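Given next, in structure tokens, is a single chain: the form predicted alone.
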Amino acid sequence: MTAYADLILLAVLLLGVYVLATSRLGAAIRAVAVQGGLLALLPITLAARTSWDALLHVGLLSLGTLLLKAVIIPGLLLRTMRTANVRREVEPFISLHTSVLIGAVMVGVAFWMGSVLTLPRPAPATLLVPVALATLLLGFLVIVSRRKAITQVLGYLMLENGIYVFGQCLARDMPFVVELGILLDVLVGVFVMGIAIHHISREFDNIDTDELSTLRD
């Protein structure tokens, strides 16, 4: 089943690059939603040969991941996008073409780091560590290169997806309560960001985060 895991990880990486390359917010949100759905399948492919109790644990985690990452959070972001009446990332801090070039370099660095990084135990899939690092770096790049608050939330979600992927290396050592707590932290973070986006839109009639620099005490 590790071959299926590698295919899922490759698709997750390509979706991350797509988010970096597109200016359409709706398409970016849906890409992150698909990324979340694929990540929900990842623990199942990595735990196919474990006991039934472990499979039940993994199944509950995958279900929670699917609902949160592929349904609830993308739905909230799409609703926020419609409320703010914004469809595109018009003037990013870094152009899309330059972002893709930087992202390609980051992916190369991530794969190099994944090949030299020594883990306490072998990773359950070949691409697990490189894709985790690449998704983390791409998430950081989306956060710092985009103006729209919604796109920055997507970068935050991609960053968390990278942490989630890397956490699969430690899946046998992480209690279910800790994993559930991580998912709830993500949901709370997105709710807080959604409230911030709402107030930015109400005060400035747009959701460009650089407008926050005009605020004064």
Contents of the next structure:
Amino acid sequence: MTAYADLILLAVLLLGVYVLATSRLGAAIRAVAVQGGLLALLPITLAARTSWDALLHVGLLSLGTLLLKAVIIPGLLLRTMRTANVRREVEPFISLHTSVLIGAVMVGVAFWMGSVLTLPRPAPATLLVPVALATLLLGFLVIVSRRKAITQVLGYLMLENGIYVFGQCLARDMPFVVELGILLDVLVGVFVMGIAIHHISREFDNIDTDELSTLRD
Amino acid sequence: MIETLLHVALLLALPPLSLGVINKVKAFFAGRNGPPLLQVYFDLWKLLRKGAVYSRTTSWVFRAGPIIGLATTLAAGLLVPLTGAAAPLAFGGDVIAFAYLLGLGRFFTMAAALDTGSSFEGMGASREATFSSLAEPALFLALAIVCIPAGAFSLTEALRALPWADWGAARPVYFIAAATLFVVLLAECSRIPVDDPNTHLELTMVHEVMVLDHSGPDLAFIVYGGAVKLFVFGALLVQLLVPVSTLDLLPGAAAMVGGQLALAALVGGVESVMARLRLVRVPQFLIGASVIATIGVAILLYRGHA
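Please move on to the form predicted in complex with the partner chain, as the form predicted alone is already shown.
What follows is the whole complex; the chain from before opens it.
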């Protein structure tokens, strides 16, 4: 089963690069949604063949992740996108070409870090650690390189996806409540950002965060 | 001996058929009947019987372009195994020879376009140079994904060493290699979404504009060379996706032909459902392919480390 985990992780990584490469907000949101859906499958492929108790735990976690990461949050973001009336990320701080190339370098760094980092116990899937680090770094890159608040929220979600992947290393030690707490945190974060985006959009007629830096009294 | 003859026969005879299949699929999507499957053969025969017209401003470079283009592509075709047997030419490092034989042919096609002295053709050559310089890293990285696990730098050996038993789930990097090679195929063979082989709108032409001044047998060589190039890249892709090299001579050849026809149908499908990318978007498409292939190489090196 861990072979499928590697396949899923690879797809997660490629979707991360895709978010970096596209200028369409709708496509980027959907890519992050698919990423979330794939991450929901991850615990199932990693766990299996244990007790019923553990299976229930994994099943509930997957279901929660699926609902939250693949349905609710992307739905909220798509709605915000429609109400704020933005479709495209125009003129990001770093051009799309350059950010894809930087992303490739970051993936390389993530793989290098994955190979020098020694975990107390080996990761359940080969690609788990490098993909977690790469998704994390790509999320950071999206946050700092884009102007639109929605894309920055997407970067935040990718960051969280990276943390989630890394959490799979410790899946057996991490109590259920902590995982639920993290998921709830993200939901609240997105809610707050959704409201913030709405307000920015109403004040300035767009959601370009660059406008915020020119505020003065 | 018989393997070599079969290889050469396949390489010489089949390429125009792939183009025919592509055109037929495109016609099917458009709801037309389309030209007959063998139309490309008829066209080539017609062109070969015609005379060529040469401008007084051109030199020997213009005449050499199509011939060298076809010769290098055919030579590259000898390096890729087409049947269950090894390729007629196989030596350590033929991966590099493969890429640069195609590069040499491209260089002479561009030189011939520049030789006409037409600014329009120069523009086409410049676009071709830009796109191919971006497609080359993608090609090399995809070949690296194939070669690194095998530890061999010969196409025949590397393709033989593919782990067919645990291909799919266990070795996701081969998906990456296949996807990258497909993008390189579309770019190198001037298909949609990189270039439109049927366009005659001046501002959007890339490959077609470079061959505008060629006529008669020269044009036949260019059309045929383009078909062979598609066939050679297709052969690499089919070898990567179908266990041709584990089969015997004839079943292997049959699998290769079937794979090539399926691939041609796929290319036709892609051309029918996709629009051409804007010129400024093409580099991004190709860089994306290189980046994906880089990730594949990173995974392989990471595994080697672990």
